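Starting off, we have a lone chain in the form predicted alone, written out as structure tokens.
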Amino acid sequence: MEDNLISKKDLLELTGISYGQLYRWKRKDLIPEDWFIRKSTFTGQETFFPKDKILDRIDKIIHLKDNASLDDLADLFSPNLSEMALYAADLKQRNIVSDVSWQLLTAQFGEAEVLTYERLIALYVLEQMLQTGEMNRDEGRILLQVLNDHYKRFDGKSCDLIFIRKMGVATFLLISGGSEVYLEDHAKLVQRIALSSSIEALKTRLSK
């Protein structure tokens, strides 16, 4: 479980939204179940929420309900890109993705016409760790696979994507959203990234 939560009560008061607006986004699946999160507290049980997931998203509702309907919005934050798939021609003319990126995927994968939401998650997810600068060209390889081996696994649920590193040796972890994560001693955690997010922010790139 995430230490950086919000109540429901303090969510509420800081949004100005009602508790009904929430549950309606809930049912809605514009806020994913797993982020209503139930804890015992001295006053009995209350809900809390991942601060910093709740408020981005409510933040997007707000700005971008008057020009979409929910189930517009319900798409655009789903996990799920399976009904998605895109011209590798398109993809570069956009500049959604370096040189770089398209070369590693071609290398390892082959070249494709038209990349699948595999495909497409995967190359946009190795830019933007390559563009950090924290990830080098081999370990974008590593990442490639990983990918391609086991994101499917999760079946659009939420996932994230742990970049460890240590004495040099990097590793890739998919594991479900939000979950804790504790390492030894002298590994470092480089990246995390909640691919639900990448998807989320893919599919804002492609409605351009």
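Quick caveat: nothing in here was measured; it's all calculated off a predicted structure. Residue numbers count along the first chain shown, from 1. For the two forms, the rigid core is made up of the largest set of C-alpha atoms that agree within 1.5 Å on superposition. First, how it differs from the form predicted in complex with the partner chain.
- Once you line up the core between these two forms, the Cα of L22 ends up 2 Å or more from where it was.
- Core-superposed comparison between these two forms: the Cα of R165 travels less than 2 Å.
- In the core-superposed comparison between these two forms, I37 has its Cα shifted by at least 2 Å.
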Given for the second form:
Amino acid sequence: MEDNLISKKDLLELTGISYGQLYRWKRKDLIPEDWFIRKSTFTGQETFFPKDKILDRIDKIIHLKDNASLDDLADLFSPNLSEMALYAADLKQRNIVSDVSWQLLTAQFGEAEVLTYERLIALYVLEQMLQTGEMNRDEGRILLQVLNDHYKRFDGKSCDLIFIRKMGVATFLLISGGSEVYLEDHAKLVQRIALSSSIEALKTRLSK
Amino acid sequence: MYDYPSGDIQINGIASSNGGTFRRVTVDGMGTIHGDLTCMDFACNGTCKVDGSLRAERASIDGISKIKGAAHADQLRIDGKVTINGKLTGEEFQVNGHLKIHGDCEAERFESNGIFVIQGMLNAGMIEVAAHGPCSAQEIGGEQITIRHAGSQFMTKLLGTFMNTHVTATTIEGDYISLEHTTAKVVRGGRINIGPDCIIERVEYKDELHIHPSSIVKYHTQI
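Moving on from the form predicted alone, please list the structure of the form predicted in complex with the partner chain.
Complete assembly follows, chain above in first position.
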């Protein structure tokens, strides 16, 4: 655990905000739930926050709240990737994707400086599948196309990606998460990936 | 906000349904919803079990409802008994019956005229509680918190001999706090008014503090 904690009382004193404001911001998801760390002290249970994170966040909220609504701010701070875009250079620097996957993506959709959420997921899944060695680059192109065309339709609901090969011919399917799938005997289910777990993995990679 | 399909669920008698998105869901009898339920209006007049989470713009529960997951309702009125395993979020809640939540409860306005047991935190902009029985929450936080006892002093005393009618919380924090018949470890806030029959270990206030002579406050300090 982090040692650098600040108690709620000290925080309010330091920043000059009231209990009501703090609780309202929590309700509006401007301050994540897991920053509220409960610890027992001699006065009973007290709430502590990771000091640097919370001070930075409150500073941002105070400065931005005159120009943006609390809901807009919540979107901004949301860990949800759908509100997120990433610079291509940043992505390479963090070693999230290899050059091979990057080239595949740019060959198909053109060079882009900023990657949207959907591209990011597609790229990450592509990278994962290529690294298992089960999928070749040509199939990777189909994968990108499938994700590009259809992933949006799931609209944030969980979905699984299924990779089937029959007599050397590859096919990708996107199905809603957890559904059962039955294949004919000659078809081989090469891989099944729950995209939600890929998103989670990607998030943790990005938050490091 | 949501685009609701035109379908309704109406249960009269004993029936079950899978979840999904609907316009109106009415249960007058015994209903079980297997899965998550999203709807514009949710009305339960009998017994209803939701084996998933519930999301409604308006919900009114007059019977007994159990919700296995989380619940969200912009407007919620409870006249019966509701148990929620997850957390409850929304805008305006009116509790006239019995509400039990295993998680947190978050709203803009929380009015209670009945009994609530919240194992997590009760967090609302405005909290108004008239306690009719033993109410409790792990933590109560908000802007304006008013807790008073319901009914006449005589009835409370009479009831008090049978059951504890106090509101119990570990911590109560807010900008304006007014308490009666409350047991708490710590009360913290701007302006605090401790009314009759409170047992509080520690009060920390910023601007103002009044303590009724019949209340016990072990320690108080201005911060």
